[in-house]
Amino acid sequence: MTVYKWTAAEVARKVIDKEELFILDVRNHDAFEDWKIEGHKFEYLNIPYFELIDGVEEILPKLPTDKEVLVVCAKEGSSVMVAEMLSEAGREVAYLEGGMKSWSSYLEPIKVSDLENGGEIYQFVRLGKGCLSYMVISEGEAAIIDAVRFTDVFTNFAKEKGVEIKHVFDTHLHADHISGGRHIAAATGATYYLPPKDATEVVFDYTPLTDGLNIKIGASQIDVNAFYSPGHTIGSTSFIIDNQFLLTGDILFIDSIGRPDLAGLAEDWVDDLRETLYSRYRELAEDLVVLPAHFMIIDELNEDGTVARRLGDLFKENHGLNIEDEDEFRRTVTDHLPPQPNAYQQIRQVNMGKITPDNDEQTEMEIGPNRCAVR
C-alpha cells in the first residue's frame, strides 16, 4: 500500500473543516499527554515507537479501516518507519512531514473581516501552539500585531497582497513564544512598537507603544488605537481597530483570562489584571469583537477557523469575567495556575534581545501548548 506524506497545512485544513481523522501518535506517553494535534473529530491511539520496533501486528485491530490514519512523531523519522510497516501490513496510511516540530510552526492565515473603505484584517492561526497574530491592510499599507518568529510568512503574505508593512506592534513582552516583530521591522523598514513598561531591559531600539497612540493605515485612514490594559504584564496594551475589533493580547481570551505570573510578579499585577478586565474593558462598546493573541482549546475556533467573539458575549460567558469576589479572583489567578510555558524565562530573554539562540534552539524553547491563560 502507498504511504502518503501530509504537510502541516493539510492537517490544519482538516482541523478547520472539522473532518474526521485517526491519529497514531508514536511519541512517549508523557509527550502525548502534554501536547497533541487537536481536532473536533479526531481520534487517537498513542503507542510509543519503541513498542512497535518488532512489528505492528498487535495494533492493526485498533486502527480503523473506514477513515484516514495519520502517523505522528516528534520530528518525522519514527512516523515514517511505522507508516512503512503499516503499509507492508496492507494498511493505507500517511505520516506528518516534519512531525510535531512542523505542526508547532505552521501558521494558517484566515480573513476575519473587511474594514472601512476596502481594508481587511487577517488572523494568522498557529494551531499547534495556540498563537494568534494579525495583519491589518488598507490601500497599499499594512500593520502587524503580535507576529510570531516565522517572519517570512508575514512578509510573503504582504507581497501577495501588494502592501507595504509600515507598522509592527507587540502588545507586550511575550513569554510563551519568540516574537518576530522587530525582525520584520528591520527587514521592511517598518516602525516597531513595544510598551515601554515592558521594555526596561531590552537591548534594542523601539518606538514606545503608549496609551492613546493612534496610527492610520492606508489612504482610507483605518484607525489603530492603543489602549493600556495591564495585568498579564505591566505594559500590556490592547488595540481597537476601525472601531470594530478589540485586540486583547494576552489579557483576555475567548474562554479564559491572562495569567499575571510570567515575570514573577503575580501578586503585584493581580490588581492591574482585575482593573483591566472589570473596569477598563467594561467601559468599551460591547459590540466590539475580541481578537486575542492566543487560544487554549480547539472549541474556541469558529466555523471558519477564526478565534473571535463579541465582547458583550464574553462578559456573560467567560468565567474569568464573572468572579465578583476579589479574594476569589486573586486565588484563581495566583493559586490555580497551569504549568508555566516551556523555557519561558529564556524566551523573555530572547524577546529582550539579550540572547540569540539558533533556529533549532528556538524550536525547542517553544515546544508545547499555550500556557499563558487561566481557565
Given for the second form:
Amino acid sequence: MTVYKWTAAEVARKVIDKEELFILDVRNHDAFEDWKIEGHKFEYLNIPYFELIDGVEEILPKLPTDKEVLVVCAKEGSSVMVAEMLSEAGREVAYLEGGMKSWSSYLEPIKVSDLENGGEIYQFVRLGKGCLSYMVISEGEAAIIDAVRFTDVFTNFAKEKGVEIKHVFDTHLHADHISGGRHIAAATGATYYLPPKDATEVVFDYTPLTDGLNIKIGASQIDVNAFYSPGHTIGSTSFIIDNQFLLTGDILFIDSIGRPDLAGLAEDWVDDLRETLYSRYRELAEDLVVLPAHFMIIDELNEDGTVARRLGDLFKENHGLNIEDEDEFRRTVTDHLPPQPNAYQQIRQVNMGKITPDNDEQTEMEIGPNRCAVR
Amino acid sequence: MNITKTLDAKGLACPMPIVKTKKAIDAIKSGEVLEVVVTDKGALNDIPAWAKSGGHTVLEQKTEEDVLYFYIQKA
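Moving on from the form predicted on its own, kindly provide the form predicted in complex with its partner chain as a structure.
Starting with the chain above, the whole complex follows.
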C-alpha cells in the first residue's frame, strides 16, 4: 500500500474544517501526554515507536480502516518507519512531514475582518503552539503585532499583499515563544516597539511602546491605539484597532486569563492583573472584539479557524473575569498554576537579545504548549 | 561497571539509535552492560523510556559536549 506524506498545512486544514482523523502518535508517553495535535474530531492511539520495532501486528486491530490514519513522531524518522511497516501489513496510512517540529512551526493566516476604507486584519494561527500573531494592512502599509520567529511568513505575506511593513509591536516580553518582531523590523526598516517596563534588560534598541501611543496605518489611516494593561508582565500593553478590535496580548484569552508569574513576580503583579481585567477593560466598549495572543484549547477556535470573541461576551462567560472576591482571585492566579512553558527562562533571555541560539536550539526551546494562561 | 559492548550511534537520527540499541541488547546476555553513544537529542527521553518498557536498567547516563552516553544493563 502507498505511504502518503502530509504537510503541517494539510493537517491544519483538517483541524479548522473539523474533519475526522485518526492519529497514531509514536512518541514516548510523556511527550504525548504533554503535547499533541489537537483536533475537534481527532482520535488518538499513542504507542512509542520503540515498542513497534519488532512488528506492528499487535496494533493493527486498533487502527480504523474507514478513517484516515496519520502517523506522527517528533521529527519524522520514526513515523516513516512505522508508516512503512503498516503499509507492508496492507494498511494505507500517511505520516506527518517534519513531525511535531514542523507542526509547532506552522502558521495559518486567516482574515479576521475588513477594516474601514479597504483595510484588513489578519490573524496568524500557530495551531501547534497556540500562538496568535496579527497583521493590520491598509493601502500600502502594514503593522505586525506579536510576530513569532518565522519572519519569512510575515514578510512574504506583506509582499503578496503589496504592503510595506512600517511598524512591528510586541505587546510584552514573551516567555513561551521566541519573538520575530525585532528581526522583521531589522529586515524591513520598520520601527520595533516594546513596552519599556518589560525591556529593562534588553540589549538592543527599540522604540518605547507606551500608553496612548497612536499610529495610523496606510492611506485609510487605520487607527492603532496602545492601551497599558499590566498583569501578565509589568509592561503588558493592549491595542485597540480601528475602534473595533482589542488585541489583549497575554492578559485576556477566550476561555482563560493571563498568568502573572512567568517573570517570577506573581505576588507583585496580581494586583495589576486584577486592575486591568476588572477596571481598565471594564471601561472599554463591550462591542470590541477581543483578539488574544494565544489560545489554549481547540474549542476556543471559531468556525472559520479564528480566535476572536466580543468583549461583552467574555465579561459574561470567561471564568477569570467573574471572580468577585479579590482573595479568591489572588489564589486562583498564584496557587496551583500549571507548569511553566518549556524553557521559558531561556526564551526570555533570547527575547532580551542576551543569547542567540541557532535554529535547532530555538526549535527545542519552543517544544510543547504555550501555557501562558490560568483557568 | 563492566562494559560488555559499545554501540556507536553518533550522527544517527531517530529511530536508528533505538533500533540499533535494541539489536545490540538482543546480542548480549542478561546482566551484561551495553554502552550507547549517541548525538540525537531525542535519545535523552527515548532510551530511558525504551529501557523501562523492556525491563532493562539504565545504570548511568551522562552528556559530554553534545554527546550522550547511556549504560544499559540487560534484564
